[in-house]
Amino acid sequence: MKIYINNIEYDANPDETIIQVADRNNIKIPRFCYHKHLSVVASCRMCLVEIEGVKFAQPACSTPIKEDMRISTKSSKTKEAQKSTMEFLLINHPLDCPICDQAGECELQDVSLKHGDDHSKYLEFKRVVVDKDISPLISTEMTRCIHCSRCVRFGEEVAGNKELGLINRGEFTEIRAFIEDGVSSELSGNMIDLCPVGALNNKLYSYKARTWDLKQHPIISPHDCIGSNIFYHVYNNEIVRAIPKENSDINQTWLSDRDRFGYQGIYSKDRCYVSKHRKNKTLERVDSQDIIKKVNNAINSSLDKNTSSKIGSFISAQSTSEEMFLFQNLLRKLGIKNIDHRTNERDFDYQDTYPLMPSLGCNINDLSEYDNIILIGVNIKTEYPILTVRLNESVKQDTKIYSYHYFNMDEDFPVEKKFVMNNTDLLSLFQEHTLESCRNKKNLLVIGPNITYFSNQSVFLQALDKFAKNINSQIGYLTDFCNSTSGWILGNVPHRTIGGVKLDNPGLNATEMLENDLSTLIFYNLDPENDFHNSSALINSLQKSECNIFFTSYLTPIIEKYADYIVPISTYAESDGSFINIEGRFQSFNKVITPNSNVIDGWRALNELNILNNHQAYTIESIRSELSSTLSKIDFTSKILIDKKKYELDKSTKVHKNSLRHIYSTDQIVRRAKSLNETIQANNKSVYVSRDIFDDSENKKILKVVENNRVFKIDNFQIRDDLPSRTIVYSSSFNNKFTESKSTFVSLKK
């Protein structure tokens, strides 16, 4: 179909509106309420344009195109309509641009300059709206609000959680939070981006800098395996805010609050800025130029005194692909096979027949093509909030979503049916279960990271494989850390090298390394307090080893107590790096800020160790070239089935203890983000107990839980009637003391 804009012919689709055709052809039409990902309300009237044959100017956002329609965006009628609209919008808007954080990037400023008048006919006092504190992340100046309703529509249509709404009418109209708790959505920060004026602002950014003083740097999210694209804005070598970088294949134009505000953890008070070496039982400062040599001497000394099998090495799956490549490359050349990134896991029987890497099983863009999506042991709302947007879109296109979990949690999208059972009942269900409503349809079964915490993970994976076959479903995974995919592909496991090549003589897995009294332990980019399945086993291993080497960005109590060598390394934003997301998409980024002069780029520290051992020296470009070459040779379509070995079922009648992945404790950076730890979600640190456990307990105020022969006294528990029988669930938050094992069987002491 043909239409004419400003007397120039353009092609258009029958279902398009004027503004869509104009945007596609870079024709500027001013607007406030319109946004391409939100419904059309045509409330601001700023996009009025003249249409030939129509008496009055019409809103371009809501007017569908017709064959041979002639539109003018520059005529006197259009200009007069837009000028009048602008005058009405400014009647009550305060003239406080000099102190407004939106100044310099304000849509109202830009449109007013181009389409407004230099004076107003209105002399009445402007109205004032009293603000309320709606969030620790968002500040409000509602006197500036022009009632475009973008924030309201975002909550209802995109985030699936309508927390703001319009109240009153006429000049008394206000946008307010529905509930006293204000705004608590895990996607709430997107309302800051959507606001065309300075009504909703970023609290962390308030009065930090002017827009024109900022430098913009692209980066990839390090907080989950989705790989959202971000722009960091830097002022005086400090990240002062984050905004989404549009990527239609991944995060579209949105960011989760975790990705938006998580960078704050980089500036935590416990950042490690000093290289240290323990001498005479005391940690002493070492020059950053000498620490790598000392670490190298310690590793080689251990190799001289013992065999390579006596050295254990752990790396965080939050590390970059370059760091993971160099880590395993260095250690394998030294003959060390005990390498693992799966520090949160307990059971590794499944590993020989595990796929090349954990994958979602499809592209994020294709989720809406499935008839049914079945979530196993995962809560999208709190663990992968950016996927809430995609699943909301999928549900609108008739995808049905089912959830299986040991804890009843709400989602911000409709769920067809929930199954809430304890671990044993879930396992029995999957071994025989057939979801009849999913038969002969296109299904995707998504296994969440909570399943990896189970002490019988292998049995679950086998049962889920059988369940998937029963309903003819694809299997996908969502991983614990942002770069677990690289951990598998790049050989940071004891039984495979790069590309999934199996080793005839594999090394020890993460649990075996902690149980085998090794002489030297190497930790890379890990929080020992939070990133291991069993904290007691870790501490016991650290006490027995002769040498503990930590490459770390933070100085934690365990590191301070047990480390023999501490190498301060950069965070993701302070070094070049890459991540491979859950689709298998390789995304690189460059350094955003320069770290403290005593901090060493992680990949450079590993590269220096390579050089000291007369191995190949790398640059960031040569590493990426080798990674690209390696990835290009891998057949990602090959499927490795869960093995057919029959595992014994645990018929234990003990109590199930499970942990929940706390949304703001998923990695060491976000744990330290102060603003996120002030949110409602972060303050939830209770231990949840099923009703039957409470009823059987003699002491109704204190529960005594026995785990690994240790007795934990719990007094901050809550009784949940919807919790499965014989179940205790706790949040794996940064400050929770009940963290012996992430998932296990426990008993109760009378």
Contents of the next structure:
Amino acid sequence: MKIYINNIEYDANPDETIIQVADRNNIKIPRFCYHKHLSVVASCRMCLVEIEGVKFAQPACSTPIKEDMRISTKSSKTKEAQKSTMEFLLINHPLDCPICDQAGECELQDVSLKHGDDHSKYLEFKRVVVDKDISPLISTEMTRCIHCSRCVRFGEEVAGNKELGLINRGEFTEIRAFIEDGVSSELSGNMIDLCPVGALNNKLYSYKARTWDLKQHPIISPHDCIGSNIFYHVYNNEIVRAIPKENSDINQTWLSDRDRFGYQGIYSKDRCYVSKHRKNKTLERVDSQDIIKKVNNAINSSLDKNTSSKIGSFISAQSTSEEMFLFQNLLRKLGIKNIDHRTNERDFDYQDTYPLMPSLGCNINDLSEYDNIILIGVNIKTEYPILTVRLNESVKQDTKIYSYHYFNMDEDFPVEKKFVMNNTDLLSLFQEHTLESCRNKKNLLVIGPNITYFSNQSVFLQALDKFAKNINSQIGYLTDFCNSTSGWILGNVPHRTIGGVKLDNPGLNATEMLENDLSTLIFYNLDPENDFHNSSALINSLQKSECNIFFTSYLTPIIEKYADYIVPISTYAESDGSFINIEGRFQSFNKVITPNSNVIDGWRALNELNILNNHQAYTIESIRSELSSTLSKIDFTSKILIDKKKYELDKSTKVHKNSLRHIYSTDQIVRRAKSLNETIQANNKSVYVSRDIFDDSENKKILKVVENNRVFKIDNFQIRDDLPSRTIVYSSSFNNKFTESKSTFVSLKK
Amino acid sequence: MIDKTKKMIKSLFLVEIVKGLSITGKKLFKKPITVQYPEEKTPQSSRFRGLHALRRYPNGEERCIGCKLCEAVCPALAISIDTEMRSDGTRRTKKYDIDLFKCVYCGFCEEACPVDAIVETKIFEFHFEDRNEKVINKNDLLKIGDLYEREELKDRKNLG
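Now that you have shown the form predicted on its own, what about the form predicted in complex with the partner chain?
Let us now look at the entire complex, which starts with that chain.
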């Protein structure tokens, strides 16, 4: 089909509207309410254009094209229509641009400069709307609102959670939250981007800088394995805000709140800025140039004294791929085999038959091609908020979503059927279960990170493998950290080296390292309070070992108490790095801000150790080229093989104790993001107990849980009827007072 | 030929010098116009642009709202501002520095200011004894504003 815009011929598809053709061909039409990912309402009337043969100017966003349509975006009729619309839009808009954070990037400002009149005929009083405190992340100035309703449509169509609405009519029209609590969506930050004026603004960025002061740096999200693309805006070497970087394959134009506001964790008060070394039981400050040499001496003297099997090393799966590569490279060259990144897991029997790396099994863009998506032990709304957008899209294209979990949680997309059962029941269900509606269709089974916490993970994975075969489904994984894929593929596991090559003599895994009384422990980028499956086992082995070396960005109480060497390393934004997302996509980024001068770039610290041991020195480019050559050899589509050993079902009648991954405590950076932890979701920190295990009649308000021969008294808990039987769920995994390990079987004491 | 003769006579009788000296001779007996600075001063235009000042509203509230337009418009990059949200929720500056050595006294900052906060007073006599004093901060600027508010007001009225 052909249409003419300003007398130039353009190709167009029959189902397009004028504005779509214009946008594709870079013809500028002013607009406020239209957004390419939202439905069309044609309420702002800013995109009026003249169409030949039509008496009045028509909105370009809602007018479908016709063969040989002649449109003019520059004629006097169009200009007159746009000018009049602009005059009406500006009637009630306040003239407070000098204090408005949107100024400089404001669509209203730009459009009124180009299409508006230079004076106003309006002499009456302007409308004033009372502000609402809708969220700790979004500041409002509703007098500035021009009622484009983008935020309302976003909540309804994209986030799947309609929290803002338009109430009243005409002069009294108002955008407001339906409930007092305001906006609680995990994607709420996108409304800030969508708002064409300064009505919805970033609360953290309030009055900090002007838009023209900011420098924009691309980076990849370190908070989940999706790998959203972000732009950080930097003012005076400080990150002041984050906006999405458009990537149609991953996050489109959206960003979850965790990715948008998580950077606050970099500025936490407990950041570690000095190198320290323990002398005579006190930590003493060391020059940052000497600490690497001291650490090197410590590792080497330990190697001389003991065998290399007495040294254990842990690395966080939130580290960059470069750090992961250098970490295992250094340790393996020194002969140390005990390397693991799976600190949150307990059961490792599965590891020999595990795929090369956990992978979603398809591209994020292809999710809508599946007939059924079966979620196992994962709550997309709180764990991978950005996938909510994709699953909402998929559901609109007739994908059915099923969910199996031990905890009943809301999702922001329609779920066909929810199965809420405890660990044992799920396990026996998967042995025989066949979802009849999934037969002979294209299915995807998505295994979430909560499964990896289980103390019977291997049995579970095998049962899931059987289930997947029963219903003829693909298996995909979602991982705990943003770079768990690198952990596997770059050899940060005890039984495989870089590229997933199998080792004949595997080292000790994370659980074994903590149980085997090692003499030296190396921790890289880990938060010992929260990042380990069993915190008391960790403390026990820290006490027993002679030398504890911590490479860390944060100074936590455990580190201060047990560390012999503390190397302050950079966070993700302070050094060059790369993450491999769950699709296997390798994404690199450069340093965004320069850290305190005592902080050492993570990969440089490891590289320095390499050099001190007379090994090859690397630059960031040489690491990346090595990584890309390794990755190019790997077949990412390799099938999952978990069907080797026979496992017995644990039919004990014990109580299941699980820790949910809490949305704003998934990693050490987001845990320290202040504003995120003030949101409604973050306040949801509690212990839930199923009704059948708590005897109400005795009127006691204390629950005694026996875990590993230790008794924990829980006094603040909630009884929930929607929990499966014999279950205790910790909604937040980081309260060590009440728990020892993340997921296990416990018994109750009367 | 005639031109050549005229030129010769002119140079022979030093006509140009006599012409020039006649002005000197006339001025010799007139009242001198030299201004005895600093005892005497020349009149200043009400548009004169001298030392900067930050003004306040009559109730004592500072005018500046930290919009940073003066910083953006300054051709010499002499102004540097940091803003914050004051405890009452308004937008205010926490740093407002002007480097007087960089400043070219063009007056763009005055023009850009939406609230008439930054102004250039008529003060032109100032000096520093330390190089660091060339940067004046918000406190200094507000003090200058307080001292010269009345004159400023008068000038602004004169300008209409």
